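Shown here is one chain on its own, the form predicted alone, set out as structure tokens.
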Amino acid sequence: MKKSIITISREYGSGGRMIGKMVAEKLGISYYDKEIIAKVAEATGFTEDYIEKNGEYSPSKSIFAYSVVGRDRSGSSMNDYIFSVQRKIILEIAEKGPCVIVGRCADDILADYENSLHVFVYGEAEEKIKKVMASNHVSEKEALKLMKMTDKKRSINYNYYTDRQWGKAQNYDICLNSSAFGYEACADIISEIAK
């Protein structure tokens, strides 16, 4: 069967959201980033910024945060509306046909989908440093940290709002080591898999 719609998830410095753009590119199908953020800010009213910021990655490195951000009376916090809006949107992008969707749960939104396909990147730590010392412009201590950070809050959110553990191999259709296959060849095997 053909897997017209896939969602790429990835750990920091991996390639992940390169490697999207590589298999949209081949498949000759939408790609879909940094459009979710602006689509999501103008649903919302917040800025892009905001929504990059909340709408993937936890208020702080534990899941304690969660229960001490503001909530309205029905129990809901600006995260958890920043996420059904999000939520909202991914399911429209997925009805308008083939795509590739980069993090935001995706994965899990879509899981019900029988037309996706589902992946997780990762990568070998000390590539994936050079790469945020190189895109960041930061010393390699500094790019461990950030690397770091971003992941445990990425998988913080995603374990929150899907009730699934981040990376684990399981959730995936296919998980795959860009340091060791490298980015093009990575999008050729997911091209492959979804023809």
Given for the second form:
2 protein chains.
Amino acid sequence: MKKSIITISREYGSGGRMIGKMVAEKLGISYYDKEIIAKVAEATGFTEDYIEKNGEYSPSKSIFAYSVVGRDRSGSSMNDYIFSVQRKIILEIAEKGPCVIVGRCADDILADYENSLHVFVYGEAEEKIKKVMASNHVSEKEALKLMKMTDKKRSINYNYYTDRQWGKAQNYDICLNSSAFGYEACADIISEIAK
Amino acid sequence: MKKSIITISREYGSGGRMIGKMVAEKLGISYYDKEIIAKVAEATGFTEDYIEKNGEYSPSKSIFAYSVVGRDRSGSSMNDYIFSVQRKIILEIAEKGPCVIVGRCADDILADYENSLHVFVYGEAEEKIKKVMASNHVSEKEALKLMKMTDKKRSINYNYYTDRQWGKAQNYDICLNSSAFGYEACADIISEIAK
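I have the form predicted alone already, so could you send the form predicted together with another copy of the chain?
Below, the chain from earlier opens the complete complex, with every other chain and molecule after it.
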């Protein structure tokens, strides 16, 4: 396989996680998502729920608040600590062998990693809202709010811990509109390129 | 063929034009780039050189200057006129049959066109500079300046004539980093998807 480490960044509701799972199955390689949460929880002593809420999302919708919240005298915050442990675990996972890693700034952490393929998955708002409504059993209005808030918090976290802008095409090797192709076709495109 | 109208938007130096030609050859369909310039020149009475300089690039590096320059009492400018003729010609080309169209806001003009595939090609700065140096016989410094200026003028033109932001992943069905894959592989990926 030419590209053995595949990172998938995604908009909320775009099916990036599902596409990542399909790619791992098609290529017969490991898939990491919730497993990272468990590893970080174990290493830090926090609950998995706390890591899930803080390992990829800013606690605030303001980049300024995020940069000052919860800092001790050394200038470190709890989120900085979680991020550094998570970073180390992602590097260890990549060392183990071929895999798909979803989210968690893995594209930036493994940017210079040889044989890596960095993917961004996005979609049309209309279709993403339908998916979020169905999977979260919420109204259209609530789905839109949830979608905006989640992507906002993901982008603040990403922009803060990397020197990049979340979702900017230039960070990735390939960006795919899952509404244009469907999940299965996106997984096929990624798998074919990886091969 | 599932996707018969392929538009390619590209960063300067990313090889988007070359990739577009390869895709047209691989699929055995028409390729439009300079042909559009000739058609617009014929329809407007301007020289091809004038159309090439004004059909895709803002005359100024400022969006404000661009929005006010050369307007008559009706509020129209020469660039508005060229854009409207170019738009009509692109729609006529798409009606004729399967083709690849490079640049000129074709992705936006044909956004709702059935069976269309909208691609954005970008690349790593280092590699793009090398390509621009070789093809324009200029120094590294001059290549970087030319690259920045060309993309700036393209983006101002695009952002002005569409309601979109040039190079934003969400405008396109797929975005490809030509430095990660090479031109030939990019053309293969696009051709396979189109099929």
